[in-house]
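Shown next as structure tokens: one chain only, the form predicted alone.
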Amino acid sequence: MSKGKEIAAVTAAGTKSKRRDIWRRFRRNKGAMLGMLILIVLILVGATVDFWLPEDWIVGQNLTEKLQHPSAKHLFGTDELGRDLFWRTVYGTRFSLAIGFVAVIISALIGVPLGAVAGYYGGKIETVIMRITDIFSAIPSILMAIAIVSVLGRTTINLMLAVGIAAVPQFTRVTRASVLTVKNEEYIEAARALGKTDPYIIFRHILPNCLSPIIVQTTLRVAGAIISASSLSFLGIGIKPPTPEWGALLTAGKTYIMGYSYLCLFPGLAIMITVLAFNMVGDGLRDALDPKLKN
């Protein structure tokens, strides 16, 4: 076996061993495992709900059964139009999760490169990027999202874009801090000595070694994006009815909250459980990826 192949084999073995070690530490965290189980169920429900849930359960109206309290026939009760709240909450899983994931992808696609460039080059480039980041950070994210939706229009795509842009400063800061810790390592100097270009060094050597905090930030920001999207819908500038997004369900139910509190209770619980699951997984990943916690 050539020397190059031996080095590649050793590197692959080391990477595989590191992944097993991370999984072992993550698996020890019962809260993280519970959160991951909840998220797997929610993702499966959101991805497959169209195949097993009849459309009549979502949009079908039956005024003779309106505002019925939870029962064996309607587990979460019915809304003001006689629609089954359980199935609408189940169907809303796909919208809330989709908004959370897409918004975070938008945040990462913008914030991670900006943070990497700022941390790698430093100087005036870093000053400009970070001062702009400071300006955006000074604006409450919910207000920024409201402004963006108000300008672009009230659509699902614009809602995802608004929530995503509002979270860009967090990714920029986390990525910059991570890049600063690794950009002067010996393997980076070796890559420069070999004549590698700056984009190659950033995306091939630096960012792969900064993934741990970015992954944790991504997990936690999905939870924040779901809350932000639900808040916008609750304020009446998010997803339009009759789409059963959880925030929209809360908005529809608040009119009847005095006598029919279940209309807000169950969508609110869905948001709470989902956000809690993401936070538990994020905490577990943070502990598992922290090399200081090895034992």
Given for the second form:
Amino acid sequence: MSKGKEIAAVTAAGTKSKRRDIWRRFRRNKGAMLGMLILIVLILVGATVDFWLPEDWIVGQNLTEKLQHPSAKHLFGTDELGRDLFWRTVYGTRFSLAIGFVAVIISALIGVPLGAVAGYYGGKIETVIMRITDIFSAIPSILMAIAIVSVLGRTTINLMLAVGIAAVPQFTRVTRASVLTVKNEEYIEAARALGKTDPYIIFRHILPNCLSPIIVQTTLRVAGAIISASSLSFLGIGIKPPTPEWGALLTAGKTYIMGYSYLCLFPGLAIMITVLAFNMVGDGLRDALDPKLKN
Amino acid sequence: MHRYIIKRVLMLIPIILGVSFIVFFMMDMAEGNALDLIGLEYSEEKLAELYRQYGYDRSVFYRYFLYMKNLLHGSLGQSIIYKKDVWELYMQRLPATLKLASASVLVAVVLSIPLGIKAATTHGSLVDNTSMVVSIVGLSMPNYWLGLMLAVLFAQKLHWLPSSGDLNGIKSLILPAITVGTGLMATMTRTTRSSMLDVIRQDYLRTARAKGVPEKVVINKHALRNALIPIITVVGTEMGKALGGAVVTENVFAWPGVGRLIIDSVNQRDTAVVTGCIILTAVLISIVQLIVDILYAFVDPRLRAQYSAPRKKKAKAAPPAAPERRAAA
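Switch from the form predicted alone to the form predicted together with the partner chain and print that structure.
To see the whole picture, the full complex is given below, headed by that same chain.
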């Protein structure tokens, strides 16, 4: 028993120093640190904006000030109803981040177990799962998302589902490849010899040891999901305009793009900066988690 | 080689079956159908007849059966909205899509490969860092937004280029191609750079330099040739993306490609058009991938040897693949 505790302590210490190593490598990457800083600010804004931003600033119309170009009073200008675009863009953070995160959680919840089962069991199960994955990935993901939204109907939750489901194949592939690298390790053999059940082995031994590529994929996919969701809004299949989601703001601004291009410029910049931050963190994580890959 | 190509073409069959099944049933689950949309044009009796003709008076399985029967006879069915053969509709739109996809891949290749090489050969320099920043920014830009902004700048403000349609020849192709190309460029630059960096550290480059081969030849012949496989792979994948995913850009520039046809047809619930076009897009992307695989053989003689004697070599190289093949047979 005490021996077991000792081993646990040693392993824990090993995990800790490994984590410190990863953090050290991540910290040295300036782009990744910048990306993380931006993300922290965005997440704080997105999570709290409901509490401190007066509703009137977002929906309050003021026709005497409609379509004003950016100025000190209205940083991003005003829209056709005189609403301040800066505050509407700030408020939009909560939609875009929520859609990005929820969509990716959906894809991971479906894709990771599928990939793990395919990789772990191999044989016929693997063939079936991977061939179905092939079929789904033969359909371009944006078209897939469009089809799913038209089946489920046009609501925010369905948009998240559509974007999430369309990205499942990528998670399945990455997880399977990752599971294959550890499934023949000796400690898996040992766990099996001890009579552990397959689900226990998959969740306690395999997945924790091949998480790195999955974490990286998750971060990068949040970026992809934000772009996909806003593209759907732009095509008129996602979130509908008066809602200040960034894609919807852009769509609304498109009508006035002649002469008032700032209406499209700023929401697009907001999307770009958010996506950029996720991409930089994702790249940084990849380099930090697997230094061998770094060039 | 022939056997390999035939095998790959045969592998398309399950993909076509699967894609048709998924898309057909999804379209059918969506609310409303195309006949409801055009129903007002017809008398009640005529509408009832059309319902019977397209199988809307029976279950979805019957309609799928009809669709598959047609497909086996080589027909992708009829569009209810356009009242035309789906194949004919697709062929009308395909040239625009091909034009846009190849132009954007061309833009991306011409810019990204030299940039990637330069970045790798001057690893850690200003050029290298700038190219990495540019490519990650390019990757993070929503395509449609870039398109809109380019249209505002070059079409509205400067009046240099048209912002929509494809009626002005090469001029109307420039903005859409740059828009799609920027997204593709990012991945290509990064792949070229990392692939070149892998090769540049190899001993044979030092040997080549030591025996006095000029630097230009060292990079362009010895290094690039060996770094080409990942680069070709990524060009192929990006071409696939441009063929299937330029939907949004097509929308921004009112480009009359397949993507817009699909979106319009999804909204009009024109099941046959959506299913047919997605099947053909999937086939087209697979063909591009097959071409890429064949190109490997031309670039790398080692792979060529593998293609010509697939069985022996493969069994030796990758024994775990064997059970899979047996399962397939």
